[in-house]
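In structure tokens, the next block holds one chain alone, the form predicted alone.
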Amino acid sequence: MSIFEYNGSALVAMVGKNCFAIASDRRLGVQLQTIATDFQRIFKIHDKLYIGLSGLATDVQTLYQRLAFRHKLYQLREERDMKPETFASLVSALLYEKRFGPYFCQPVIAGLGDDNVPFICTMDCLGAKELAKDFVVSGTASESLYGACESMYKPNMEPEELFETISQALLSSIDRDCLSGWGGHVFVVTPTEVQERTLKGRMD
């Protein structure tokens, strides 16, 4: 078994017309053994900024720190918030630092840049960025939200839309992967509010 399916994750990323929504499990295991039904993999770094790790838990959480140690730097020194392809530029870089003993983790970023455009993209643990205009997947179900998404998506959808599509996405891929679950956490963000919800999936 890979370290990177040792805790099991899920994360989907998705773009809407001036939105995008972001979206995770809630399962933290070790192997094949429950351990929590509430993990957070998906932190907000700014208003229309997020971040999504999957990976081994422990290199998720102290990523996420040193992210937004970062950010809070960035944000002292330039006095505003940085803008998502920015913040892309950094977590590659910070991970491509530790190439030699990596972060165990695959970050999914998506924000809002100028003009409320949405920004997502994904990177391997040593931050080789892919970017996508549609939808970016990541973790250990990775394979059947690619399949989900590929026949669900569509451009130019409504917040709300969105919510369903990536939700529906979601829920079906990881009932096929034993090493993520227990329900979902989904965040929509627009330009003018953030929606966060909380799936009921199947509790096995």
The other form holds:
Amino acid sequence: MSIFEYNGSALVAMVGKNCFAIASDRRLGVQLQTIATDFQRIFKIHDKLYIGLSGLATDVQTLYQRLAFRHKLYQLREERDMKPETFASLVSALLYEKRFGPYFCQPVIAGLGDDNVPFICTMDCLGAKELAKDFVVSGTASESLYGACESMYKPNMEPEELFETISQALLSSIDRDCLSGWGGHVFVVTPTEVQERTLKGRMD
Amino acid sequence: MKLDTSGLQSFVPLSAPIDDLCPDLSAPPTFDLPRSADFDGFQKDAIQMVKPAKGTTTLAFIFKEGVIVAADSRASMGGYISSQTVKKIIEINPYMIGTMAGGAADCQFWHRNLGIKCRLHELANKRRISVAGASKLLANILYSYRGMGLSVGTMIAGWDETGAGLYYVDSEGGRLKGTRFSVGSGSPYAYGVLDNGYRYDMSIEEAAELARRAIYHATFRDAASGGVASVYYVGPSGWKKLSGDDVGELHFRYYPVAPNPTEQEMAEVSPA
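Switch from the form predicted alone to the form predicted together with its partner chain and print that structure.
Up next: the whole complex, starting with the chain shown before.
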């Protein structure tokens, strides 16, 4: 098993009508053994910007702490929140700094930009940005997630429908992956509110 | 180059075959070996292909009323779940069952082969084969293929004249008689629950619930186990399937979700 499959993870982000949703599984494992079923993979940077990190769990936590630090510095200097596009460039640069000894993480960034236009992007572990208009996926279940999202996604979904779609895509994909699952965690973010929900999934 | 399979010789010689269409059943089955330059390398590759496959949880134990056998139903290839509905408990004959762990094809084939051998024994000796005898047959066959990449970790459970019988047989050639076994990547978790709750004098329902619980806990902790927890009982009148519960539902039956008390609720603000 590769280093990316050591802990196991599944992440997906989808764009809706003036909103976005980001979802992850909740398992933390050490190869085949499950250690925890409440591991947090999606972190808030500011009210309209969330980052999900998949891959090696220790790098997930360290990278999040580094990014939170950089964003707080930015807030102090510029007296405003970072735009999602700028944040994505920051993550990309931070990952490439470690080009020859990388963080074993694949981030998924989702935010609402100026005029509340939703923005999502994903990166590989070296910082290659991939912008998408519909959905991005990451983690050990990514192949299943691509298939599920491709078939279930429709553009311009309202927040409720977006929540249903992303939850179904996540749950059906992690049911085909040994290393991720044990529940789900979904954030649906609109310009006025954030809904955080825990999904009841198969615990095997 | 043909493999020497005299270990597979049948007991009863049949009449000579008539033509090519009906194969000679009395001749030992032969397997062609690959004609490759690097035979050891080919062996190693073949072994590696099957190696990761002991992702499973199976268990069996003897108690006062007979034998309980239980297994999960997940088949995994590395990280991918290839099936959640694999039958891992194989019925050899009406009073003996075997469990599957390791290579699915290996287990299915050799269990069926064992069933054939047991039936031939019955016909030749006019009495049923004992569990000890059946497991010995299988162990000897697997020993003769030792090092060739078969992956079999099976338990033979049955009822014969001496009562309940339970043997563990594996592809390294090992054969162990015992009262409690668990095989597979989820076996440490199953042993924990099984050893804690085991008593010799349990009723059939209690024993089945213990087995179900042990399989459930293994599927919770082990990523390579999951699907459906099947429980079989083997008694004086043969084997009987007791239950097949989806493990996802078992979790919420054992640990129901308590409704979260709402800490802060948003209420509509009446227009002032």
